[in-house]
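Here's a solo chain for you in structure tokens, the form predicted alone.
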Amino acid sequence: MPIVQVELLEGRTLEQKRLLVEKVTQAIVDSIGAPAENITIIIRDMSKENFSKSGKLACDK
């Protein structure tokens, strides 16, 4: 039963979250064989000011 977590800043499509689901769970089924029934995906946005890289907030770029 794999469970994949991914974690993405805010602004994508419902289309490009679909699109990302089909081929992470792809992915799993023709890497492992795990059934794609079992595979479970959780999508976390993350507000761009509650992101930091290199000391700058995703906002303030």
Second form
6 protein chains.
Amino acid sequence: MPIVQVELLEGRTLEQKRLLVEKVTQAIVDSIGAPAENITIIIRDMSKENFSKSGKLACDK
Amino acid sequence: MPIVQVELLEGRTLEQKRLLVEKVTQAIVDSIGAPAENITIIIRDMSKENFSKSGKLACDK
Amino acid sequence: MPIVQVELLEGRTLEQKRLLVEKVTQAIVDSIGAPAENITIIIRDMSKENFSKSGKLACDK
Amino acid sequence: MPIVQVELLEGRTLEQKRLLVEKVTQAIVDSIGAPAENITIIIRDMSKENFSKSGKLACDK
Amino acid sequence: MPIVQVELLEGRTLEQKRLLVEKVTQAIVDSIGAPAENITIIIRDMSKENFSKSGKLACDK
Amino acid sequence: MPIVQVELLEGRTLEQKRLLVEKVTQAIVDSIGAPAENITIIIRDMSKENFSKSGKLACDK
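For the form predicted together with a further copy of the same chain instead of the form predicted alone, what are the coordinates?
What follows is the whole complex; the chain from before opens it.
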């Protein structure tokens, strides 16, 4: 029953997300043996004004 | 102080969300006895390209 | 595919959690029409030193 | 390695978010001594139809 | 800057978690081209009384 | 109604957490003008085998 939440900076293409969920699901199958049909992934797109590292927004770098 | 986060596939109407928060709040009051005014709910809408089951995006099913 | 995350102050009994997931699942079925088998709930227990309101830890109130 | 997720009702300006990440980062540096460059903050904007207190959506208050 | 949160039912070994973070990180590098050093993963272990599908706790199945 | 979730590597003292919630709450008051009594903070302690950067668990560094 693994549940995965992935925060990404916005701008990923549909094809990149398609690949991401396919490969991350496979990575979990291969590492812990959970069946693929039990693996749920939620992607959340962050705008650059909603992400900060070292106290600075990504849009200000 | 229960805090509830609910991820839904996008497309729910305002009326459905209104019902959802009313009924989920009541469900928590009834099951654990927390007072309604302490119960916070956050809803997050997921687009179909941001949700995956079995390694496949919802928009590809 | 609703996914629900619930943070509770620690100390709930197994019976309370059993009731909570039953009733919250039903509340979502009744409000948005999602089938029960698609509804996932994660409960997370918070200790009183890990929850704050108004800048004060719950263990200090 | 602190990771901070902040849910805000929508409508904050860029300048408010800029201040928020600067000040929250500094607050964590000052309280637990983590270096600023290890502190990540994710902001998520909630619409008023996606937030509920006491079983009522913020847009209905 | 991808940030990944993974909820797993408790009982995974350290070796399984080691493999999981290695493989999930690589899956994200391969799918969206983010550099490995920017990828953060948080694992959270759920006890069987804290996870529900279809309104039933995992410990009751 | 800001809701803040903070993931920390385990090992922080109660006094550090007390300071953290006081200072982070104040930082949000000062930056966006939310009243302190509306600010909720959840802290989650991560063990070193549950946190990864660059594909390596914190316990392996």
